[in-house]
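Quick heads-up: it's one chain on its own, the form predicted on its own, in structure tokens.
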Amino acid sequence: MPSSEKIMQVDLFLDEREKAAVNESLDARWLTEGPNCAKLQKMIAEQLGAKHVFFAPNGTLGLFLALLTLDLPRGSEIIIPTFTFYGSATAAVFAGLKPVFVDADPDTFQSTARAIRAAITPATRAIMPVHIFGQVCEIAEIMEVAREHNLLVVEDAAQALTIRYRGKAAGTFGDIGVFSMFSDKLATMGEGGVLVTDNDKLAERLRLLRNQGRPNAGTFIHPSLGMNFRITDLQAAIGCVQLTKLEAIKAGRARRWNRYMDGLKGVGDLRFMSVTDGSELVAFRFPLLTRKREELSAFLESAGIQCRGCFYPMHLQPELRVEPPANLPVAESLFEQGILLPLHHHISDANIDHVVAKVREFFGANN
């Protein structure tokens, strides 16, 4: 690999087709949500098996919106997993929830059933279980006790699109399921959220709070409160596209995820993510776990290989902190030694070997 060349953190798997589409959409001069939206509604649809299928302009906002549909008391107790994206918990707070954060699994990072279990109290109303880094979490167990307790569920499964566990397609399982299609994700809109539902009640309510409180567009009677959680056509038109690359994208991973796992295996005290039982992987990025993250990120980083570290922690961010301080190891531990490395279309097989190299050369490997 040349010495001048950095293998980025991300990188968009772009070409003509979506520069067609997009300049179809400015052809038609329709820009708001017009037949590109409808398209790629029912191509979601189609692919996840859901009902109901709206749009939000991002992920968090997806999250938001699905809370506020939900229409829980104000002070409602939420329960949502620690280790998890900021967006998740603000969400909760702004919908005017209270969130009770649960530790991750050691093994596979994800949400579990028996952590939800221990931290309900008479006060919680609902359970946000998140998929992490391209898995499924044990949404059936969830479920499961979600019945058991009469508690709602929003499946935060922003890096989970058409990812499936026993078959059944992450955010089909809960009330409302939120995905995101930031410029990260497997399909991108660039911005973008996605809500679905196959329960008639709460997609009238989404389909009102999300459109200024009315039905449709092109009337001045509203039937009930409501704000602009619309996207735009072009954007559409682009996840259009996306959604049929989709294969070619989950391959590609797949491959990458596997050629990393052969090149690192058994070198220096590196630990990786494990997949939950019944859960595809859809690698999101490539997390491995060392005690010698600082040194090991800055050493990648010199050698032109962007990093990024794990989430920090809910519990221990600044306007989260609860008193008295949460005791939520595994997510600590996940922050403190936590590396993601790259992983996307356009990463070559010469990249992944060279960065393997560099981190076997950091832990003195033998190459």
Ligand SMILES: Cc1ncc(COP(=O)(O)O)c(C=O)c1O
Given for the second form:
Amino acid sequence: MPSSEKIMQVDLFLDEREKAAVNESLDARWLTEGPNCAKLQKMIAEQLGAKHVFFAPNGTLGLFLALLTLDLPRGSEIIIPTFTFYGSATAAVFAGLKPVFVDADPDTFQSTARAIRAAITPATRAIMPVHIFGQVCEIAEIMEVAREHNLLVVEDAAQALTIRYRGKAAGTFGDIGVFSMFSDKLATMGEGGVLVTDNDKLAERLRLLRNQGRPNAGTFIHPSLGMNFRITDLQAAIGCVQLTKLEAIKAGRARRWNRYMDGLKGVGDLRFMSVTDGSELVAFRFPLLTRKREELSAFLESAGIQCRGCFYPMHLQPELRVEPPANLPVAESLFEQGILLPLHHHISDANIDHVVAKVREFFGANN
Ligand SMILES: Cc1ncc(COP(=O)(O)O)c(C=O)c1O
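One more: the block was the form predicted on its own; return the form predicted together with the named molecule.
Below: every chain and molecule of the assembly, starting with the one above.
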């Protein structure tokens, strides 16, 4: 590898097909939601097996919109894993809800039914399970807990577009599922959120909320409160092409994951994420755990390998922490020990071998 070439965490899988689609969209002289959005809605509905599909400007606003749609009393408690991206929690706060954080599973790093069940109080109204790092949490078990306690479920499937659990797509288990199409996600349109639901009543409310409180444009009578969560047809043109690449993207990620695993198993004190029984794995970066996180990250960065840490837990975030602080040690140790190695469509076998060799060198392992 030339020393000037840094191995980045994210690199987009874009080519002439996206350019052509954007040009066609410009030629059609229709830039707001239009034919490409309709096409993308249909593609997503078919791929996921979802009845209703809506867009939002990004995943965070998608979660916010989903929670507004539930129409819960202000101050209702919503159970959220503490080991997640900040947007999961802030969406709840801005929707007037009180997040109650629960710990992650130490092996899979995912939300668990057991932790969620233990956090239910008389004020709990909803659960937000989160699927992270390319797999689906034990969502069927979590849905059982939700049904037993009559709780609504918004799945944060931002990282899990088309990833399946026991054959059913992430995001289609709960009342509403939300995906992100941000630049580092499996399929991207730069920014973008997707919401799915099979519930006609929720779909009706969602449609009004995202479209200025009216079923369609063209009238200034707004029967309901609402805002503007629309996206552009240019984005959707890119999104449509990206969806056709998903199978290739997934296959390439599985190969790269296995190559990292084969090279790193048994090296130093490294530990790896395991996969929830019944879940597919479509690698989203390559997470590993080590007690030498800072030293290893600095060593890899100096060798031209961009590293990222894991999520800083929500219960420790300055604006979200409560007194006395919650005791959620798994997420804290995932943060203290977690490193994400780069894994995306443009990472070659030689790149992975270089990263593996550097990690082995750090731990003094024989190459
Ligand atoms: C788990 C999780 N939830 C929510 C989001 C927010 O999505 P967006 O970046 O599209 O707002 C992300 C994005 O990184 C995420 O990883």
